[in-house]
Amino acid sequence: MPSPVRILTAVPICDGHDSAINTINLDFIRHGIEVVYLGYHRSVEDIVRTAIQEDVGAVGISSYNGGHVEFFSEVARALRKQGADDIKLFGGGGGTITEADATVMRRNGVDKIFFAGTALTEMADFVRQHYGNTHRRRRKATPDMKLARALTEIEDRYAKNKRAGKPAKKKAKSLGKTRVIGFTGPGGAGKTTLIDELVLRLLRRAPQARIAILSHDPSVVGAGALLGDRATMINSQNDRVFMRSMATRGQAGGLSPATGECLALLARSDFDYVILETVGTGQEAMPFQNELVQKRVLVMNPDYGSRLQLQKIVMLDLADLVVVNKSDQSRARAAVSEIEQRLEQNKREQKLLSTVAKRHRDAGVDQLCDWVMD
């Protein structure tokens, strides 16, 4: 797929109205736009950090709680202060933003305000026409800006079928302090929440550590993608965490055509941990063919079906660690027993853990962190 227009959407802090933005996101996707969705109740700092790391062309904010003049203006100021004023700002708020408010907001750096009654197609056309090629060279680029732009350039090369040749590969044993962990599993197993809880523990246990997350979501065939993993990332909104969302852009298997080279770049950068998360996968083999991934984690939920289904899940043969998440469900004990028997048939060292990622201070997630840091 060619490189689509890429934007960030979010709802401000103290605002939980997400019905409108979810509807708009879906229409943007149908018009070939990649949407990084940050979710609701998000601060200025979260929005600006995400916009820079994701290297988006624009930020779209949906505000229904009032305070829009101040909030939009502060986002624009923060982008300018960071030297990222090439990232444009637009948004709307139904009937809460007046024409007079919009005039003030435009003076403060807001590019466009959409009012109630604007057709979704009109919004999508505006975004495609104005935010496709907004990037310019920044005079004072921060390390995150440089890394984000380098990742964009890699994706663009693959989109144009102009690969830079085989990237310089480093074997796992030569990565120094960097530890690369791959997470995969079926959709709905709770991979993103589990990773977010793992990141919280890594940040607490290693106060100087820096973490990178490379997360994937599927592209709609012939259209864009909803990159929504950040919406459930709470603990990972931290200046010591660099997160990048990628779309599969037509490739099957849970990863993007550019994943290998992007992962190699992150592994060569100044991170202590690099976490790779795939799209929700089915019964096929592990997507981690790149030698940079040192540890492979398969996340499952207890409702996978019968024991026969376990025999067909090839990923169980290749994972270093299998996590049964949502283990507070009624079938969890039986699932752990069945998976344990399945792993014994492989006759290799594989670890099995039970977690409830949504639970505060879950002991299973603590054990996962021990394993990652070991």
Given for the second form:
Amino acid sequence: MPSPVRILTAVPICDGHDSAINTINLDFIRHGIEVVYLGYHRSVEDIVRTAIQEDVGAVGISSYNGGHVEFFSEVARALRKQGADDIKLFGGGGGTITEADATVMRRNGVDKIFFAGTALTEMADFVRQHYGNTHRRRRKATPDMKLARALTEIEDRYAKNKRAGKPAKKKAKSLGKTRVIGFTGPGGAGKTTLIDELVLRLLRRAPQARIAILSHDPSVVGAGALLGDRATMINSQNDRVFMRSMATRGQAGGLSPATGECLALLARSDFDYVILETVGTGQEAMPFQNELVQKRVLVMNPDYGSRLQLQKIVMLDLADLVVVNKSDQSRARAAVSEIEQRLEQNKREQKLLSTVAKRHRDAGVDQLCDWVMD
Amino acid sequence: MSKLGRVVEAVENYNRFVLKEVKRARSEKKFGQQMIDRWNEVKAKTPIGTAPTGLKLPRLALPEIDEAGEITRYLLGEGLPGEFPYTNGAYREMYLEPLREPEVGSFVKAGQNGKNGHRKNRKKAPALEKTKQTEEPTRLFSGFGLAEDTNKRFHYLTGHQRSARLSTAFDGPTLYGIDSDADGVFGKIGEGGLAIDTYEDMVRLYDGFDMGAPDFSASMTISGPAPIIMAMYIAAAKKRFGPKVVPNLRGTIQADIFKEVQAQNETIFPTEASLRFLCDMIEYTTREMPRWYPVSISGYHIGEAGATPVQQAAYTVSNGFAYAEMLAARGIPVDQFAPRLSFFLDCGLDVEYIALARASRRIWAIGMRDVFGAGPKGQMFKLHTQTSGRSLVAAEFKNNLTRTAAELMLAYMNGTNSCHSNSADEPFTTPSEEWIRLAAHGQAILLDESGIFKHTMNMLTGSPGMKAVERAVEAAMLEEFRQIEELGGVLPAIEHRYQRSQIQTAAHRYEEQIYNGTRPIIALNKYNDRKDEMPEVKMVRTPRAKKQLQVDRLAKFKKRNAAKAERALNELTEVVESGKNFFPMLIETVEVCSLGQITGRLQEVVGRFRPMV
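To test you: the structure above is the form predicted on its own. What is the structure of the form predicted together with its partner chain?
Entire complex below, previous chain first.
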């Protein structure tokens, strides 16, 4: 089976109209498309960087408050300038984009404009037919482009034949300066926000460091996936961060079949930190079997139920660090003390931290950053 | 239990109380007679007006009942217009024309004489100014290009009105607190609204209007950077009219953070920081500018984002109670802030709109009186309505006139206190003058030309159908309140993305209904046999040269104030970090700093908003 079509969708800067794109994203997914969603109020720069890192077939932009001729044209120009104009550009804006606008936009490099009244299915069919196989060999590819394309090739190989490649065995000690940190935990614990706040601190405290993020979202059964972590990761949209969103494509346990090999590739590329984020996991999950992961972090919500539940969470035995996020909640203090007692049973060095990732300049996240850099 | 849970109890208690009083009126003779006497007195005191045809009509219509129980049910259950629980209207006379013989020639033809007509008209009919009905409820949302372009449009729009009631739309960069010279926003300057970078733009925007006059009011639709824009408005007024103008300033700023996080996405600081800045502003304006409405609690954008009418009203009213709870917790007296809270709802064509505002007014009044202890002015749900933009379609767009007319009818049947009617060309563009004029005329035809609303209060209220809808809407709104309460109240529910995901689900269903035809939209999915091209309408766009002019002006402002700006920003930072009310300092800061400079600095101090998906 070939890989699903992968596209990027976004809403332009200074535009918060996300109602249309939310509906369209859901429909794309139902039609088997993997959608990397960058969110609303996004700059040309962020869109182009994401399109290249995620190595998508096309970029779809939904614009509702004007300035679309300039905005679309600037995205097209920036893609061309980077030598990545094999990535097609499409979009719409209901009635705000006229035929005359569309003509100018097409002349400036936009591939397709959908006008008001286009059926959702028509859009999804068009995307599947036209944007599945757009990749061209690029003449002047930057290192990020080459890396992005190599990751795509790994994913494609796994899509065609599940046992295609073996994760390249590589000893942790030979990674050099690269630190690989894995984050896992139940859905809603705040992993994504926590990682984004960590990235903000790493970028500040290590002014030369480059960071890679390999983030996972579940595939809908028999269909596409909404890869939406970027929409909330405002600090990770940065030239020093290489982020790749992966769909689990049918594999249980929080990661994709291709994760091991992709992680190995990132680990031997030129990054100081490689951060791996699983999908929201259950009690029995132990996603970091890969020995490349040097530090394992379990992020928990204080609201895990009764104390007895803690006995069943396998990652509590395997994690090097347990973070109780949302520790401003009333249940948090009890949770920290219960988890502390649970960790004591393991009789090995495990660290426990309380954070409120959503809080600006949270001291708990500062400590997490210390631990990661240590 | 948050205050919202107590509101649910209060409404249930009140409904029980009404039933008990109905029974009592029937069983206790003395009490029953009291109610009948009151009823007869109201009827006897109701003035009689005369229609242009000579027909005599009472200025307040009442149901034909004479039995003590039914009279009690009416007087306590819904109340006379302007009486608790305000179901029939926040005020007594609303749209009624003044009680006098019609004055010949007092109406200057719309738009033709522009500004002069406005002035002349006022001089000719000084009596008008003394009556309650001096101001029209019409308030048309407007904004495009640069400040001077919008200023011109404002003069055009209000030229034929007795009062200058302006409503200001800002462009994308302004709504996000960004300067016009920021990377990648050039194309957005002046599109969909006007560009404001500095308080000097604000001076240009209201040029020629007497900002302190009793018949001038300005509404500004902006939330994320609202305190900064409010400070610029005050600074502009002070520059033009001196510091004494401040207590006279009249108007509304939207400043509704909750609905931004729930639906509209124009938020720039983390929710808690935004709320703190907002409360600082409200504390200041309710003390220093008693005629200003510092927050317009808005359901419009919730409705436009796809919520059902009940969700829209329930989220809006519950947001209102959440603001009241926060302000009360800061120690601001309820009768200082409650009368200054106002509301803004959408009005579309779904059946709920027949009674949506009625149900909202009733719940608000009961909650504010019985849970917050507010006096009568704080119990009144003061409402601005806009006809639904989402209900308008591009296909055979002239049908939008009919849609808007029907929505206007519903809005006025619901006793809205002010209203914006959309232009038919809005599916494609910022309204052009031709269509905005027709939109304004639509209201005038309904209110001035037709006799539907100007002779008698309650003209179209109280039908069995309207009451059935009202009861169903009230019950459904209370059920929504219970769900929010179960999540811990409005703010925790927001953090659970409860309102957002409910709105998105409803939006998705709405789209599906259009595509599968269960929701007929004429000329789009029904009677759509005419396949015409995109209609030819004049698009309103801001020329490149104007955009450049805005960028150049900003550069000059920044250069001129470079030395002072840094010091002002540092002082502002100190005040914010100290936890004191930052608003007085902000009014000084805007004199030397641009919108983007202030936003940028505040984001460094309190962080940026993290979008919810």
